[in-house]
Every structure is written in C-alpha cells, then in structure tokens.
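The chain below stands alone and is given as structure tokens, in the form predicted on its own.
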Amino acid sequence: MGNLDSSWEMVIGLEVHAQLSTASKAFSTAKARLSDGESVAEERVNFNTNMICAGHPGTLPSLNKKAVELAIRAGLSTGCDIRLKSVFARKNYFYPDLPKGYQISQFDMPLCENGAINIELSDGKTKRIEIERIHMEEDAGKNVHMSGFSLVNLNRAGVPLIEIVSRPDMRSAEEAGAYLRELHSIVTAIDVCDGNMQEGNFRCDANVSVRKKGDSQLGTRTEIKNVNSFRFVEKAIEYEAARQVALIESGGKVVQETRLYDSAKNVTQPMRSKEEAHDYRYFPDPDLLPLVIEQSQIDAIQASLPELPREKKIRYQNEFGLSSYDAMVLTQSQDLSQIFESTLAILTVKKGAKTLSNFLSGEISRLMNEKDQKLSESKINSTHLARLVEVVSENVISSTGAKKVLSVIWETGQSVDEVIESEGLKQVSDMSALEPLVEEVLANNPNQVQQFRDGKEKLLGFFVGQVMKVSQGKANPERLKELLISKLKK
C-alpha cells in the first residue's frame, strides 16, 4: 500500500511506554533490572521476582519513591503540569503475565498533564506536539509462546514504567517519527529511562485514523500495539492509514480495534477489538495512599534537569557552526553528546568540532546502526577522537583513511597512531614521491590532458581519481591538486 490520495488526511496519536531507570519496581524491593553483565538472552526466568510480582494474597504494595521523582523529571522536561496530589488506580483484567488480575496504574488523576514538545521536520518547519497527560503505572511480564502452552516470566512484572499519552495532533508518519525520536533523545538525556528500544524498555502504541481533508469529527482508530522501532512506527503507520482508506472506499467500515505490526510482511493484523476505558472497571487502588507531592520538591527537581537535547541542539548550531541535521544527529543520542563533549574538552584542533561532528554523525553512527551496539559497548574513546581528529586536520590521513581506523579501533581499542601504522594509512604528501605518480597518469590519458588544457578544466577531478587510484588512495588530495594543476597548465 503506497502513500495516500491528497484528499485524505492521517489523523495519530501516540501513547510511548518508558521504563524508569530504578534499581526495583514499581512497588516491591524485587530487583527492576538484569544483573551487571547478564544479556537478555542469559536472562535467569522469574528471578527478579517476589510475592508481590506473582499476586500472592495479602501482599501489599509500597511506592517507590525515585519513580516518582523520574517519573516527575520527565514531565517537566515535557512541559508539563505535575499534580500535587495524584491518585493510583486498579486497571483491572486478567492475562497471565499480570497474575494478581489487574495493573496498578493511574486513571483520572494522572501525575502530570497539559505538556508539549516541539519536532522539526525533513523540510525544515517545526511543529508542536501536545501531550495530553503522563501517568505512572506497572509493567506486565512475559509470555513465552510454545507449541502448545506458553510459559510466563515474571521478570518484568511490577517494573515502574511512565505512559506518555500526546493528543491526536500528527499528521503524518514522518511527524510520528519525529515525535517518537525527540521524545526518546528526552528521557534518555535526563536519565529517566534508557531508551533499549530491542529490548521494550521504550515502546509506542500508534493510534491512526483517517479522514477526508478539511473534515473535523475524527474517524475510527485503530491501535497498533507495541512498535519498538522509528523505522517500523512509520511504516507501520504509513501501512495501516492506507488499509484504512482502501477500505473506506470500497464500501467497508474500519472497526475499532488493537492490531499487530509484522515487520517482515510490512502489514498490521488484528490483535483483538479494542475494549474502551470503562471496560477496564478503574477504581482507586485501596492498598495505596494518594501520591501528595510538595512544591519545593517540584521546584527542587526542575534545578536538578540537566540541558534538555532541543537546548543542546541550538547550543551546537550557535557555538560550534554546525548544521541544524548534524546538532540532530547529536542531540539525538545521549552517547554521541556525551563523547563529542568530552572529546572537545581535550582537542587540541581549533574548529576541530565540525569534523568530529562528522565522524560521529557518519561512520560512528554507522557502525552502532550496523553493530547494533551503543557506542558506549565499542572500545572508541574521546581520547581516539581527539587524535582522529588532530592526524585528519593535519593530513596526515585521508578522511577515507580515518572510517578505516573508526572500524578497527571500534574492536580493538588500539591507539590511533597504532592502527595508522599497521594498516599503512599514512598520506603520502612529499612532492617528490608524488611527481611520478602525477607523470605516469598524465602519460597515459594524453586525450584528457589536450582536453583540460582546451578549457575543459572539470577534468581535474579524473586526474585526482586516477592518481588516488595508483597510490591506492594514499596520495594526499590537496598537495595532488596542487601538483596536477602545476602540471597540467605548462
């Protein structure tokens, strides 16, 4: 299904998941995180896990209180007003992976409301985005599907997690990414949640709709259930307003109802109907006291955020000259801020930043995409930066020469100087070493000389390629050109 006709419009709204950042859950003192070092996939089943996880009677919740101081930091981050008294609730339906039949959540008296942020988009233009309320609430555990029974580990039941509900005022699939990105480059830089997207510690739930342009009651929405990927958010979008529509316009009606993404297929599938909020019978939870917050806290709190990414970004743009994609790019990551900083308080290289900026925004990100790992996991610091940056400024290595020893030092940790040697990476700037390089390929292409030397001057760049290619990219561009234009012109 491709984009839609002009004359229909996508009407979304996201709800966003994020896991706090706490040592326990949510209300218990089980352990709210795997063990220093332990992957998921040596995860220990039901180990982080108490009487209170698995719903034994007569246990009884007690609130966490650095949830709430987290859960507080992302709604003034977000432009929110916090409630000074606010009122946990009982969510109640039964799945096996919740075993005491309903989530503590809050219903009607949510912590914060009323916030905003601001996204820019590909042509420029930004937009804001109201969020209509953030509330804190419990994770579910986890079924594990065999052939014939399913299995439940209760590891992440009783997790504190935030719901960030925006109202329905996206347009688009790209603004939906936007959206979704700021949002994350938010609480992960004022460390709130640590925004794993593969393992769900951040997740979205898509509401879409569809209806004519120009047209102001809403159509029905569909809910795509748990996207933990930008990428497949979009799509997911994009896919499911197009089902939408098709079915509109072949006579059908859209039915209200909880979907599923499957990425390798690109379609969304029907989950289940979509139960509405008083399906869920919300009541105040007995076992728990109104949340009663102190202003002096709120304020103590707002003193304490650190600078928010939108803050950072005009602060790169403004100091450093970069391009509003490259402070982006930056912003973005919480571990690319953090190096590029770093790297900066110890570079020698005036305007050293835009080329640091480049590697961070290019090759760098290019190998966590394709390594699947934060830069943090790779064993490149801002000391290896710095060099990079100083050996590049100075020529003594080719931009091509500098994603080279990014690759290497990304496994090995080895110094900058180390890896320039071994792989033999050393421009070669002596003219002298140079000349007969420059007179072997001017030897061989006579056409192209006569005609550079007839005015056809954009030739330069295929005596420059040549060359590179005989010195196997060794030569250094700037003294080539210098040489080459020598050359060419007697």
Given for the second form:
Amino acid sequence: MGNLDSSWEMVIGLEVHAQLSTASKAFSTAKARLSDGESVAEERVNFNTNMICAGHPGTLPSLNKKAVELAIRAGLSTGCDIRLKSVFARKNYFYPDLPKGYQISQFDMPLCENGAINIELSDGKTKRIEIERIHMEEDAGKNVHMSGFSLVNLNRAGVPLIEIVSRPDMRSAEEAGAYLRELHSIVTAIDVCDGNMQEGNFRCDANVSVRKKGDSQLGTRTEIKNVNSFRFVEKAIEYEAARQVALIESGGKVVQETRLYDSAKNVTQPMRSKEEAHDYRYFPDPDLLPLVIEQSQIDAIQASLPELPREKKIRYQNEFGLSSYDAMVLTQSQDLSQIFESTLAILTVKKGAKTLSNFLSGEISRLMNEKDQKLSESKINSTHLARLVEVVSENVISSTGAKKVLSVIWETGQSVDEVIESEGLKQVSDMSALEPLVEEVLANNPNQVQQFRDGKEKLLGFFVGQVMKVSQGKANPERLKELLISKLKK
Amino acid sequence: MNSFSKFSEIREGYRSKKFSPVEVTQFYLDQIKKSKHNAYLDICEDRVLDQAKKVEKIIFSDKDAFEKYPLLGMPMGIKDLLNIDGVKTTCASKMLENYVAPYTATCVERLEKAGALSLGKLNLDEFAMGSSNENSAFGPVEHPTHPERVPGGSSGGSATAVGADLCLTSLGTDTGGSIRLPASFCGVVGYKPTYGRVSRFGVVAFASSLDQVGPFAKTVEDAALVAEVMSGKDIYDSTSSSESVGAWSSEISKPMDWKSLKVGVPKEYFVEGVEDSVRKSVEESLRWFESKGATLVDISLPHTEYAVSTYYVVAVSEASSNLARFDGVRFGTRPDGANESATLDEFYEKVRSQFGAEVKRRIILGTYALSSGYYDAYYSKACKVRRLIRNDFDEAFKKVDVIAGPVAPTVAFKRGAMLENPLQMYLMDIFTIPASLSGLPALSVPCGTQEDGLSIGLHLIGSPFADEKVLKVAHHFQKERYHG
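In place of the form predicted on its own, the structure of the form predicted together with the partner chain is requested.
Whole complex next, starting from this chain.
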C-alpha cells in the first residue's frame, strides 16, 4: 500500500514504555537487569526474582526511590509538570506472566503531566508534540510457549517502567518516527533508559486513526501493539492508515480494536476487539502510600540534568559548523556525542571537528550498523580518533585509507600509526614516485588526453581516478592533481 | 500442670525452676492433641520443641534472660493467615492446602526473637472472611465452652485456643471485627491495634487498607505485652507507622486517674437488635466506670448506619484484587483436569471454583464494585463515606478519651444459625466495623456472662495511636472490677 490520498489525514498518538535503568526492581530488591555481559538469549531464567516479584502471599511492595528519580528526570526533560502528590493504582487482569493478578501502575494521578517535545522533520521544519502524561509502573514477566505447555520467566516481572503517552498530535508516519527517535535520544541521554529496542527496554504502541482533511472529529482508532524498531513503527502506521482509508472508501467502518504488526508480511492483524478488551478495574493500591515529592527534590534533579540532545545539536551546528544531519546523528547517540567531545578536547588540529564528525556520522555509524554493536563495545577510543584526524589533515593517508584504519581498530584497538604501517596506507606524495604512474596513464589514454587539451577539463577527475587505481588508492590526490595539470597543459 | 491465666505465672515458674519451657510446651501440645475444638490446622511440634530447648539454654546461660527477651518461653498460637518460614499457610482454603511459606511474617519474627514459642497454626474463616469460623475449608471451630456454639470469626481458632487453654496467647487479624468479635464470644481479651502499628508483611491480605494483626490473651496486660513487642515501623510494609511504641505493658499498670477520664457512649451503639443480656452487661460496665469517678458523655456517631455497607464495598473490592494471585499458575492448587483445559479461561474457572462460597461471593461483589461504570457509584462513594465515618470519630474524640459500647449485638450463636443468611451474619460486625474503617485502636474485654455462661465483651475504642490509653482503661477495668 502506498501513500495516502491527499484528501485524507492520519492522526497518530504513541504510548512508549521505557524500562528505567535502575539496579533493582520497582518494588523489591531483586536485580532489575541481567548480569554484566549476559544477553537475553542466555539469561538465567527466573534468576532475578524474589518472593515479592513472584507475588508470594503476604508480600508487599516497597517503592524504589531511584526509579522515582529517573521518572522525574524523564518528566523534566520532556517539559512535564511533576505532581507533588501522585498515586499508585492497581491494574487488574489475569495473565500467567502477571503473578499478583494485577500490575502496579498509576491511573488518575500520574507522576508527570502536560509536557511537550520538539521534533525535526525532513523538510527542516520543527513541530511540537505534546505529552499528556508519564506514569510509573512495573513490567510483567514473560510467557514462553513450548509445545503443549507454557513456562513463565519472572526476570522481567517488576522491572520499573515509565509509560510516556503523547497526545494525538502526529499527522504522518514520518512524524511518528521522528517523535519516537527524539524521545529515545532524550531518555538515553539523561541515563533513564538503556534504549535497546530489540531487548524490549524501549517499546511502542501506536494509536492510529484517519479522517478527511479539515474534519475536526477524530476517526475511530486502532491500537497497534509492541512494534520493536523505529522503521517498523513507521511501516506499521503507514499500512494501518492505508488499510483504514481503503476500508472507509469501500463503504466499511473502522472497528476499535487492538492489532498486532507482522513485520515479515508488513501487515497489521486483529488481536482483540473492544468487546474483548479488559476492564482493568483500576483502584488506588492500598499497599502503597501516595507518592509525595518535595519541590526541593525536583529542583535538585532539574539541576543535575545534562544538556539535552536537541540543545546539543544546535550548539554543534553553531559552534563547529556541522550540518544539521551530522549534528543530529552525533547527538542522537550518547556514545557518539561523548566521543566527539572527548576527542575534540585532545585534538591539536584546527578545524578538525568537521573531519571528526564525518568519521562518526559516516564510517563509524556504518560499522555500528553492520556489526550491530555500540561504539562503546568497539576498541576505538578518542586517542585513535584524534590521531586519525591529524593524519588525514596532514594528507598522510586518504579518507579511503582512514575508513580502512577504522574498521581495523574497531576490532584490534591497535594504534593508528601501526595500522597505517601494517596496511601500507601511507599516501604517495613524492612527485618522483607519482610521475611514472602519471606518464603510464596518459600514455594509455591518448584520446582523453586530446579531449582535455581541446577544452574538456572535467576529464581531470577521470585521470585522477585512473592513477588512484594503479596506485591502489595511495596517491595523494592534491599532489596528483597538480602533477596531472602540469603534464596535460604542456 | 494446671493451665495458666497470665504470662507472669509462667515466667515465675521458669525463674524458680518449677517447670521448664519444654515442659510448658509439652503441656500445651498435649492439651492441643486432646482437644476436639478443631482450633489448630497444623501443630509445629518439632519446630516449637526446638524453640523451647533454645529458650531453656538461654535461661540457663544468661542471668538477664528475662529482661532481654520479654516473651521468653511464651506459648503462642498463630492464625493460619500469617506466614512462618517452612510451615504451611493454608488460610483455611482448599486453594492453599499445600502452600509452604518461604519466609516468616515480620510480626511473628519479632515475637519469636523476643522468645515466644509458636505452637502451631490456628483455624479461621477461609481467607479471614466470616464472623463464625464456619467458612473454614477444614471444618468449623468449636466455642471453647459451648460445643454447639460458634467461637465467632474470622479469628475463631485464635479465640478458642486461648479460651480453651490450647496456648497462652495467640495472634489474629482484624479487618472488620475478626479479633474483637471472637474475643467477645469466647470470653477472652482481643485487641486490634491502630492501623499501621503492626507490619502486614507476611500476612496474607484480605483487605489491605483494613487488615491489622493483634493479640488474644486472657489478660489485657499480656495482650499489651505481645502488641508492644510486635508493633513498630517495618521497611517491608510502606503502610506501617513510624509512630513510637511505648512500654505499654508496664505503663498501663500505673494508677488510673479515673476522675479525668471521659467515656463516650454513642447512642448508635445501643439500638434495637442488641440482645438484652448484652445491653445490660455493657450498661453495668458503664456504671462501674462512673462509680470509679469517670464521666460518661453521650455522643453520636451519625454515620454508623452506613458502616456495614461501606465496609462491604471497600473490603470486597480490595479482596477481589488481593485474591487474584490464586489463579493456579503459581499459587492455588490445580484440581484434576485443570491442566487439560482447552483455554486459559477454562483453566482459571476450574482453579478458582475451589474457593468457598463466601469467598466467591466477596470476589464477585468486589469485581462488580470496581468495574467501569460502577466504580463511582460503589467504590468511590464508599471511600467518601468512609471519610465521613472517620470524621464522626474525630469529632467525638475532641470530647472524650475512649468510646465504650457492645462488641456485638449478641452472644455466641449456634452453629448453622446464620449460614443461610449472609446479610444477617454481616450485621454481627455492625459495631466493630466503624473502628476498622477508621483505623482506630479497639479491643474487647470480658464484661459479663449470661446465665448459660456465654460471655459478653465490652468494646473500647481509642483515637488513632492512643493504643496505650485504650489498653490502660481496659487493664484497670479487668483488674479492679474482677480481681479487686
């Protein structure tokens, strides 16, 4: 399905669940995270649990203060008001991964309310997306379905979450994607959430409806559950909006329901209808006192907040002359902005920021994707990058050579100079060494030489490319150009 | 060995080497085995004998033992709603027939650390829901002296055990009167501390905003001693209070200044439906207070008539959620065929049909009261009325020190008399529920008997955290009126 007919408009609101990166769980002292280096695939099942997460009869919750602090950080970073008194409520439903038969959440008195963030769109415009509320809750466990029976893993049960609920302010899949990325960059930059979407610590449900442009009434919405990547959220929304339009145009009606996105088929499918929806029977949890926050605590948290990605991006553009795109790439990842700044601090080359940002937004980002690793998981450090900017600025190696260096030190952590040496990347700048190569290329391409001399000067690039080829990329392009021009203009 | 009426008798026996903790424990174990009351669901024989041996060693090796351990060698029974590590907690339900607790409730732990000996687990109404102890999945408990009568509920086992000398003191829980009603029926002292005094950690929840653990004893002094040891802030219960706990058991024996005592007499507690014998006994008690120099003050608690309905919305709503974990996945036994269920709903149905009738009734009521569309009319409204009931007390306590009245409208009734009429049964708690809804300290102290020997309890209620005052008035009432 393609883009919507321009007479239609999508209306999108997102509910994002972000796991808070606390050491222990929301209401017990059980560990909230896997052990260092342990991945979800190899996790020890039902290891990070205790009798409180397991809901043993007689156990009671006690609130993790760190989780409250992180939730307030998230609220302040998204412009929310923090309620001085909020209330935990029980959300009641039966499911095997929910040991108590209810989830502790917040309902009519959430911790944070009435925020907004700005998102930047591909046409360079910014748009304000309002946040209705951010409330605290605990995660459920996980059902593991085997053949003929199911097992329950409670490692995740009780992990603290915030649910960030936007207003239905987005009008395209692109806007939804931009909002989600912006939110992701904020919660990771302020150390509130690890942000790993594959492992489910940053998850998104999308509420989607369509209406004719100009209509003030909202259409009937559907909710798309748990989509686990930025791209899939955009694709799922596009599919769902198109499905709704097609349905309405063919005389049908959108049914309020929950749908699941199948990324393999790129379709959404019904999961449960409104009639089958749970009545969660929310009521204030009598085991927990109302959460009372002092204004002084909010002020202290506000003072401890780092520069937010958007502020940082504007600063990078102004201070270092980076393009909007480069500044965005650098500031959406804490890893990248941190190494950018620590490298700049030791960099001796003037105006090296641009070269450095090219490495980070180019080759290093490519390596991160290719290897599906974070920069911090590689062996590259700021000393490497500072040296690399130097050798490129001094034309010791070419930018192609620099890419090679980066891919080697990602794995080995060797020094830049060692890699240049062992890989033979040093550029040939010596005229006497370049001259025979130039002579060879000119001799082999007499027609092009004649055309150049007849005025077709853009053929210079062709000759440069040919010499690069025979030099295996090691020719210093500036020197080479000088030499070629002097030979051709003879 | 003869039975004991107070802990000081046992302690003196230990001190003078007249008998040992193991001998006293064995005496109670024998009593329990001989009894036909069905008060105990589980006897912790090996565990309690081990405890008794340890206590003996302490007495033998530490000359300050009795000062360091205020409950050293006190034989105690525990309502089977409270967890003891490694011991079954059944809640008198089929559902938890085989549940072994992996930890000990904070209150029990504190008592055991102070030297108390836990003889075993006491019968109750299933999940503490009932006023006659006829709702136990493991059979009803007999009244200590009148086998055809109920002991009251829900802590019926705890009251009978003290009344029939099957332990010296016991623990119960009171949600709407579950300590005070059976204490009144069985002729023992039953005390519900201020909500938040005693940690609920390790106590299987019925209605979390109302549940409170409290002691049964023959004397107010022993009840005060047990309460004093187990009260105080617990980091595992956010609703437990950091209010300081006094040396209640010794403070209450200080002389009573009767002349400055104002006793409130609520007109709403002396209404039609209260049996004559009960009314007479309570009124005589009030006159006794007057004869000592206290002032009786007529007061009104105008919202009393709404208390039972308010309670049966709040309590069942919380219960419907608290009991959700007994779904057969992790907690709750799976009946035959449950594992062959075609759907999850069918599985839940098979498992949860094992609850007793009263528990089912309350879960259904609570689920209804919290449902969307009904929440405002029931749960939310009930919370508002609860506040009004509390305001009544706040107003009254501006004028009086304690409030006195009957615990229940009747004496212990015959088994089966109210089984067909749950509503009539709910009305047994008409005078105990208001203090529960308001979180107030309240107790039942024996104040007389009918000609047939059935006991009547005097109900004393205090303002929040005025536990010591209530205990002190009750102590002097018991001591001066009956023991001169």
